[in-house]
Every structure is written in structure tokens, then in C-alpha cells.
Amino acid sequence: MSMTATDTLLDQDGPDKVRLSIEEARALGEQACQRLGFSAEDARIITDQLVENALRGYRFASLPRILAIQGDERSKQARKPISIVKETPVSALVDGGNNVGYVAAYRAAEIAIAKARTSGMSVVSVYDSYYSGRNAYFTEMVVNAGFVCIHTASAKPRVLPPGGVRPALGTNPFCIGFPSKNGPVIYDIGTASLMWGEVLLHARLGEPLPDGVGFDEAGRPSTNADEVIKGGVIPFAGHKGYGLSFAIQALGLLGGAARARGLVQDYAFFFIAIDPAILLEEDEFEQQMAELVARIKATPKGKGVEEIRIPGERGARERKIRARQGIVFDRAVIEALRSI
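Structure for the chain I just gave, only that chain, in the form predicted together with another copy of the chain, please.
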């Protein structure tokens, strides 16, 4: 941490808060993961994402997730090494061996990068896994290797189709990333009207959910997060969001989702990587992306509008500030991690 006097503090300190440097947060996370039985390598992979998430302002997608991994049923079940079960020069189907998604999707992203390097493009997917965290993290890995990346994650049912009273689709996030001369541009959304993590957080805090998005076990509208956990939420944007969620579930199937447990509504972490140089000249795309960003940011603004935002821009900006100022965590989380 090398704060200057002119820095405005992004996150507030307090008696129930702890401020850690990146290195301190990494050490704490890796040690906690290793005490949970993860190898040093897996602990490093998991923690790297969790710290990156915190740097970008995703508090609950950060170190608290180690406690969630600890509590997850599947973490208690046997794991096998992650392995490629089918491949071609452009593709790999990967058996995640019940490893947590943080690690399984990381390995899939690595394979997608390696195959795009030799073949110009690739499709790679991993199944028999669960919870991978923030899609933009993996997408940025692929983008930093120089490739355009489409990354989707199908999951078990939590989202109701329009007209339905039971969940039939996962929260199914959708992410696309692009390299540019001025750094990665990453679009990352959930296709549920509410992130599942938000539902869990509302339940923990005993706070009501917004009207009209949640349904209980019997399919009745509910703002009670505890009830909605047993039911589900609606997709974003009505039929357009539903269809996108459906498509991501289908990409999951293409990526082996049903191989794990014979269920067509299950987890798969799916990647497409494309080397821009197979279509355009060296650096042509990266230059044009930077120009597209600049042109869109230069759109004349409405009254009172501070700036035109680009997907992923806020997180990237905050990352730089927190890298200097440190990351603020709840003291209770830190203590829980230390006592694992």
C-alpha cells in the first residue's frame, strides 16, 4: 500500500473492518484454502480470483467465498484430477472431476489459450464441476493472452421460464472479452434478474428482495429471500433474457454438462477463443477496439451525465485504486478464515 495524500479513500475503514494489501489478502486466502485440503497450486488459483474480485469491488465474490466453498456439499465429495476426455486441434472436452469451478474453469481457460495459439481458434468446456465465481476473471485470462473470448457458464436450475412456477434454468452468466491497445474490454452479465449471491446475501441480512423477481417453492411471488432460495428468480429482460439463458444452458450441454450426472440442466464452463490475427492484420483489431471505445465514450452526453461508460470500465478503474489503497474486508470474515 502506497497511498498518497491526494487519494480519496474508495472504501471506508471501521472497527468491524480490516484493510489488507494484495499480498496479505493472498497469503490469508491461500493458507485458508490449503487448510481446507486444496493443494498449494489450487489454493493459489482460487485465491488469485478472489483477490481480483475484491480489487474490482465485488466484496461477496471475494474471500468470503472460501467459507461458501467450505460449506458446499460438493466440496465434501471425492475429487478426481481434472482431465481431457476428448480433443481435436481446435477443441477439448474436460472432465472436472468434481473440482470446484474456480480451478476447473481456470484449467479450461488455459487449454483454450493453448489451442487458440496453435490453431487460431478453440472451443473448450469443462463439466462435473460447480461454482466458478466471476466469469470475467477467466475471460480476462484469455483476453490477456491476446484472444477474443466468449465464456458462458451453465448451472443447475434457479431461474423460472416465463409462465413457469419452477426453476428450469441456471443463473447462466454470459461474458465476452476483447483485447485492445488500451487494455481488455470485458462484458459480463448474469441472465437472472438478480445474482444468486444477492439472494443469499439478502437472506443472511434478513432484508426483503425487490418486488416481482422472486418466487417461493410453490411458485408464488415472494420477497422473502429465505423462501426464494427454495424457489427461484425470473430472467432479466423478459423473453429476451429467458432466451439467452436458454442458449447458455444449451451451450453447457454442448460442453458436456449432462456427462456428470445425466442431467440436462447442470454445470458446464464453456469457452470460445479466437485469435484476431486469423481474420485481420497484426494489431489491427486491438487498434480498432481502442478507437471504438474512444468514439463511444465521446458520444455527446445528456444533461447531468458525467460520462458514457464502457463495459468493465468501473472495475478496471477501481482495481488500480485498491491496488494502492488496499482491500477492506469484514473483520468477521477474516477471523473466520484464520480459524479454519
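Return the form predicted on its own of this protein as a structure block, the form predicted together with another copy of the chain having already been given.
There are no partners or other molecules in what follows, just the one chain.
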């Protein structure tokens, strides 16, 4: 870590916090993953995303996820090598072999990139997996290879449909990314009002959830994270978020979600990669994307507005600061990781 006397800390220290360098966070994460039985390579893949998430300010999606993996029943079940079970020049259906999604979706993204390079586009999905983390991480892999990427992830039920008292949908994130001359532009959202990792982290830390998003197992509103774990959360934006979540669950079926356990409400990680050159001239799209971003940011601003940001800009900016200042974690999480 390198800080100057004039630096303003992005994240505040405290008795219940621990500040780690990138190297320290990586070492802790990889050691914890290996103690859970992951290979050194898989531990590196998992931890790389978790540290990247922390650098961009996603507290729940960082090292606490190792504790969620540890507590998940599927982590205790046998794994087999990830393999392609159905393939064409532009597509691949991948059996995740009960490997955690941080690894399985990473491999699927690699396959999507390779096929798009040879065929101009690709459709790849992986099933029999769980917990893939932040969609933007995989999408950025594909975008950095020069492709437009659409990535969705269906999951097991955690979200109540409007009017329901039991979960019926996953948190079902949606992500789309574009290459530009000035770097990747990534839009990543969860279709739930609160991502499940946030619920789990609140439960571990004993912190209340926001009002109006969580429900207990009887379908009653609750801010108690332990009770909401037994129930679920609602979609974001009412019927609009619900409809998008439903569509992502359906894409999961197209990607083989029901093959693993015979359940139509289960995990699948779905990728579409498109080479802009199959439609436009070389570099034409990337130049136009950079112009689009510049024009949007140049929009006249309202009173008191300092800037207009594009999706992903906050995280990219904060990443540079945390890389210098270090990453702040909850002490309870760090101690739990060290005690695995």
C-alpha cells in the first residue's frame, strides 16, 4: 500500500475493520480456498475475482463469499472435471461438474472467447454449478478480448414473485458489455432488490437489512437477515424487475439448468459473444462507443451535479484508489477466513 499524508481515505478504518494490501488479500483468499479443498489454480481464479470485486467497492461480493462457499451444501459434494457435452462451431453446452461458478463460468467465458475468435460469435452455457459471483468480471474478460458480451445467470429460488409468499426465482443478474477505444463499458445489475450475498453478509455481521426488501419463511416483511435467509427478497423495480428475472430464469433452461438435478429453477451461466467486425468495419464500433460515452458525459448537468457517469465508471475509479490505499474488510470476516 502506498499513501501520502494528503490522501483522503476512501474507506474508513475502525476497531471492527482490517485494511489489507492487494497482495495480502490475495494470499489470504487463496490460502482459505485451498484449505477448503480447491486446487491452487482454482483458488487463484476464485480469489482474483473476489479481490477485484473488493477493489471496486462490492463488499459482499469479495472475500466473504469464501465463507458462503464453505457453508453451501454443494461444496461438500463430489466434483468432476468441467467438460463440453454438446458443441458446434459457434456454441458449447458445458457440464460444470458441480464446480463452483467462479471457476465454471470462468472456463465458459474462455470457451466463448475462443469460439468468437474463429466464428465471429458464440453462445456458451454451463450448468451443474453454483455461485459465480459478479457477472461483470466474466463479461469484462470477453469484452477485453474485443467482443460485445451478454451474460446472464439463473439461480435457485431466492426471490418472491409479486403477490407470492415463497421464493420462485433466483437473484438472476444480467450483464452486457461493450468494447470501446477508451476501455470496456460494462452494465451489470441483479434483478433482485438485494443480492443474496448481501443478505448472507448482513446475517454474519448481525446487521439489519433495509426495510421493504426481505421476507421471512411465512412471507412476512422482515429486516432480520437470519429470517430472510429462510424466506427471500423481492425483485427490483416491481413487475419490471420480475419480468426480467423470469426471462433470465428461462435463458437458464436454454443453457441446461434442469439437466443437473431435474429442477427448472436452478443455476446456469449463459454467454453470448459477438465480434463487432461481423457487422461493421474494423474498429468502427469501438470508436463509436467512445464517442457515445463522451457525448453522454457532455450532457448539460443540473444544478449541483458534478458529473454524469456511465455504468461501471464509479467502480473503475475507486479501484485505482483502493489499489493505492488498501482494501478494508470486516474484521469478523478476516478472522473467520483465517480460522478455516
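Numbering follows the first chain given and starts at 1. For the two forms, the rigid core is made up of the largest set of C-alpha atoms that agree within 1.5 Å on superposition. The model shown is predicted, which means the values in this text are computed figures rather than measured ones.
- For G71, the Cα coordinates differ by under 2 angstroms between these two forms after the core has been superposed.
- Annotation for G231: C-alpha shift of 2 angstroms or more between these two forms, rigid core superposed.
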